[in-house]
Each structure stands twice: as C-alpha cells, then as structure tokens.
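For reference, the chain that follows is the form predicted alone, supplied as structure tokens.
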Amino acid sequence: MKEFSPITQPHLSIPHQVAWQSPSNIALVKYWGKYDPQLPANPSVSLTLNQCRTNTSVWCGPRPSAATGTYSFEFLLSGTPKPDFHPKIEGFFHRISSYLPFLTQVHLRIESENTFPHSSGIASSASAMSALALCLWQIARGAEALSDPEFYRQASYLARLGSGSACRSIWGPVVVWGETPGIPQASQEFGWASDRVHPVFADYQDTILLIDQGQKSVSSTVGHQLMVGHPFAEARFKQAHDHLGQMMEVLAQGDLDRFIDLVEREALTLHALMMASNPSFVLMKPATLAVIEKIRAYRKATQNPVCFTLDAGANVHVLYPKSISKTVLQWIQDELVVYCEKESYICDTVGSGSSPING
C-alpha cells in the first residue's frame, strides 16, 4: 500500500457533511485472536452482506472554544445521543489521529443508524467503523479522491483500527484479511477483495435468524484477548491458514459440498474456542443448537445445499444459493422462524461493499 501522509486540515471547507453506507460481513473462515495495533492472529475470509448495514453521516465544523478534552464530538444512534459509545470512538480517534491530526481541531456530529440489531452477533462494529472511517477519510481527501482505488484501501486500513473485521466491509463480495501463503495480495493491515468468485456465490443468500436480539454477554474484544495463552491457539491458527487456502479454491470453483463442510466446521470451531478459553463462555442458546440440527436434517433429507454459520453470538446465518431461495425460505418460515425471538429474521444476500450516500 502507498504510504499516506498525515492530513492536517480537511480537504473540504468546513462546515461540511458527508455520509456513507457500509455493510456488515459474515466470516466464512473466522478471525479469532489479535495483537496490537488491531492485527489478526490468523487470516480470515468473509462474504459481504447487503441489507445489514450502517448508514452514517458526519458533520464537520469548527471546534467550540469552550470544548474540553482532546476530541470534540457528539454521537447519535438512530437519533438518540449515546454517550456510552464515546470511549470506543475516542479510542478509534486516538489510533487514527497520526493520519488525521485535524480531529483535534474540529467538532464532529456523528449520526448512525443500523438496519439490524446492535451487538447481537451480526458484526455491527464492522459496518459502523467502516462507515465512520470512510466519512472521515472523505472529509480529509475530498470527493474527487473517491475515484482513486487507493482511497478505499487506505480507508480499509483506517477502519481496521476501529474494528478489525471492519476492514473487510469496504468491498465485496469476497474479502480476505490477513497474510497467508498463496495469496501475495493479502495483508495484515487492510482487506483485499478477491476477483476469483464463482457466479453461484455472487448472489448467495443469507437468512439471519435472530435467536437473541440482546447485547452479547461477552464482547468480541474480550474473546479475542482470551486467545492469548489459549491451549488450542497454535493449532487453531494453523487450521485457519489451511482452511483459508481450501476456501479460496471452493469460492473460485463453486464446490458447494466442500463449502458446506468448511463453513460449518469453522463456525463450530469458533464457539469451541470460546468454550475452551479461561474463563470460558457460551454464546449459543438452546434454540441455536435446535436450528443447527434442523438444518442438517433438512439438508440430508432434501439434498439442498443449505448450511449454517455463526458469528460471536447466538444468531444463525442460513446460507444457500439463490437458485433454491424460494423453496428454502418457505422451509425457514415453516420450520425455523419459531426459534427466533419474536419470530424475527433478516433476509439478506451477498453485496458489493460500501458506498457514499448522496443527499
């Protein structure tokens, strides 16, 4: 990646407002464990989603003379001030301030809205931090920079410093993060979008069953830290490299049987690592396990290539090709929705990544 110099003043005159939408993503090969500064202990690959996204606008204006503290900003989620989020945003600003030192010289009004429940295992930090990074980077670089591919790679770099998986939400449909043999383009510092994607995965379906819409009992940040000294850490990191190489072949060739095998093994490995850590924690719910058993039984009975994956939460992502979406969605409504909290679920599909919001 080209080095990018600190930008001491926003490129655009202030006051100024920009807005971006950025999607969540679901990892197929999971990243679990990290080290400073927000670098992955193992590589990962994800499918970028489409409907599950964060819409963020940032108004940048003069810093009030009465402002105290290093940074002057306000944050609203769905129109409501959320001071509880300020420490995380301040931490992000601190990590990117060497690239955007003007952050200490302005006032920011950040307004975000999610299309899905926050902190329930659908990677809200990935969509939120990538959208915020893109807004700040556009303020710094100017609208003309949006035609430069380097703009997005640098935005991915910045997004990673807010949330590791956020670097994968910039592009779609398949994004790799983390160095690994056989993929020289892959980097620890930003996401890389693969151009070898079989057509079957270009519009793959993801129906997200909202088993539990509440906030997770243990944050992903804490979970990543528990990989330090984990008894299975080294074996897991080696497995992730092996699985990533296999998964990239699968995604290029469209081999759905191998896809199902790898995706489900990765999902269960992630939760096994949580349960084997010290202290251990269990994020799956009884309904999560019931849905997994239902999916496997349905696949065996019908031979339809339907599989599940899980993020760091109780919710289940049901993955399947678009060609069988009508049949599978009817089955989901008939058999699986009953396990969802308030019978809530989200129908999503693979998407192409982030984009500016004009207005």
Ligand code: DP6
Contents of the next structure:
Amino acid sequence: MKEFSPITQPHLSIPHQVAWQSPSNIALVKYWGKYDPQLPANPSVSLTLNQCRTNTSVWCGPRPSAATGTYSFEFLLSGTPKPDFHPKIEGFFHRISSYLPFLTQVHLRIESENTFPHSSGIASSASAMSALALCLWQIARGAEALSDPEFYRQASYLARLGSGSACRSIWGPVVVWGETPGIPQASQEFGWASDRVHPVFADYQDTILLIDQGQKSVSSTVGHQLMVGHPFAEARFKQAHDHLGQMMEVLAQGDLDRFIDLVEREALTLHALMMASNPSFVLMKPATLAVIEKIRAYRKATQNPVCFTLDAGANVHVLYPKSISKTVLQWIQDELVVYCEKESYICDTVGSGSSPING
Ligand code: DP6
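What would the structure be for the form predicted in complex with the named molecule, given that what you showed me was the form predicted alone?
To see the whole picture, the full complex is given below, headed by that same chain.
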C-alpha cells in the first residue's frame, strides 16, 4: 500500500456532511491477541454481514473559538447525545490524528444509528468504527477518491486503529486480516478481500440467537490482553495460521464438512482460551451450551450442514447455506428460539461491505 500523506486540510469545503453505512462481520478464524499499534497477534478471516449495520453521518464545520479540548465533537446515537462514548472516539482520533491532523482544527457532529439493538450483545465496534473511518477519510480525500481502490485500503487501515475487526468490514463477502504464509496480499495493517470464494458462501445465512443481551462481562480490549503471557498463546497463534490456510481452501472449494469442523473448533478455542486465562472468563451461558448441543444433534440427525460460531459473548451465530434456509429457519423457530432472551434473534446474510449513503 502507498504510504499515507497526512491530510492537513480537509478536501471538502467546510461545512460539509458525509455519510456511510458499514456492516458488522463474523470471524471464522478468530483474532484474539494484539500488540501496538492495534496489530493482530494472529491472522483472522471473517464473513461480512448485511443486516447488522451502523449508519453514520459526520458533519464537519469550523471549530468554535470557545472549544477547549484537543478535539471538538459531538456524538449522537439514535438521535441522543452519548458523552460516555467520547473517550473511545477520542482514543480513535488520537491514533489517527497523524494521518488526519485537521481533526484538531474542525468541529465534528457524528450521528450514528445501528440497525440492530444496541443492547443485543452484538459487537458494534466493527460496524461503528469502519463507518466512522470511512466518513473521516472521505472528508479528507473528497468524493472523487471513492473510485480509487487505495481509498478503501486506507480506510481499512484507519478503521483498524478504531477497532481491529473493523478493518474487515469494508468489503465482503470474505476478508482476511493479518500476515500469513501463502497469502502475499494479506497485511497486518488492513483487510484484504479474497477473490476466491465459492458461490455457496456469497449468500450464506447467519441467524444470531440473542442468548444474553446484557453488557459483555469482558471488553475485547481486556480480552486481547489476556493473551499476553497466556500459557497456550504460542500454540494458539501457530494454530490460527494453520486454520487460516485451511479455511481459505475451504472457502474457495465450498467444502461444507471441513467448513463446519473448522468454524466450530475456532469458536470453542476462543472460549477455551478465555476459560484458561488469568483471570479466567466463562462467557457462555447454559443456554449457549444447550443450543450448541441442539445444533450438533440436528446436524447428525438431518445431515443438514448447519454449524455455530461464537464471539466473545454468549450469543450463538447459526451458519448455514441459503438453499436450506426455509427448513433451518423453521427448526430454529421451533427448537432454538426458546433459549433466546425475550425470544430475540436476528436473521442476517453475508453481504458485500460498506457503502456511501447519498443525499
Ligand atoms: C472475538 O475487534 O472488538 O470478535 O481491536 O480491541 O477493538 P479491538 O477488538 P475487536 O475484537 C474482536 C474479537 C472477536 C474475534 C474477531 O472478530 O476476529
């Protein structure tokens, strides 16, 4: 990637407003462990989602003369000011201000809304940080830059500095992040969209069972820290490279049996790592385990290629091909929804990444 030139003056005339939508993503091979500046300890690969998105608009205007902080901004979530999000946003600005020095010279009004409930326990940092990074990068580069592939790589680089997994939300359907032997295009610094994806994965289904809609008991930042000095760290990082290599073959060939085996072992490895950390965390709930057992029994009984993956929380992502979606969704409604808090679940599918919101 070409080096960034710091953008001292925003390209667009001030005041100006830009808006982007960006989806969440679900990792198949998990990023767990990082080092400064926000670089992954192991490579990961995810499916980009479609329905779970953040829509963000950024209005960029003159900095009020009375502003005292390093950055002058407001943040609204679904129309309500949310000052408790300011430290996270300021941390992000701080990490990207060498690329966007104008951040200290303007006022920003950031308005976001998620298409999924904020309290759902779905990680919103990937969609939120990628949408914000794209808005800021468009302000810096101007709308003409949107046709330049480099624009998206650089936006992914900036998004990574907000939240690691956010760098994978820029494109779809399959995005790799982190250097690994055998994929020369993969980078520690930004995501790379694979061009070898079997059609079965282009519209794969992800039904997210909301087992626990409370706040996560371990933030991802704390979680990644747990890998520092973890007794199994070295073996895990080695395994992730191996799994990534296998997963890329599986994704290219559409081999669903191997897909299921790898995806479920990755999910359980993530939780095993947390359980074996110091301090240790059990983020699965009894209902999480009950659902996992149900999925495995259903697969055995029907031979339907349905599997699960997990984030750093209790919710279960049920993954399956679109061709069997009617049958599987019916089974989910009949057998699994009872395990969800308030019977809540989200039907998502694999999508193609972020896009500007016009008008
Ligand atoms: C378990 O990207 O949320 O979802 O870089 O600290 O913002 P930060 O962490 P984050 O971690 C995601 C961890 C994961 C696995 C994954 O998405 O690869």
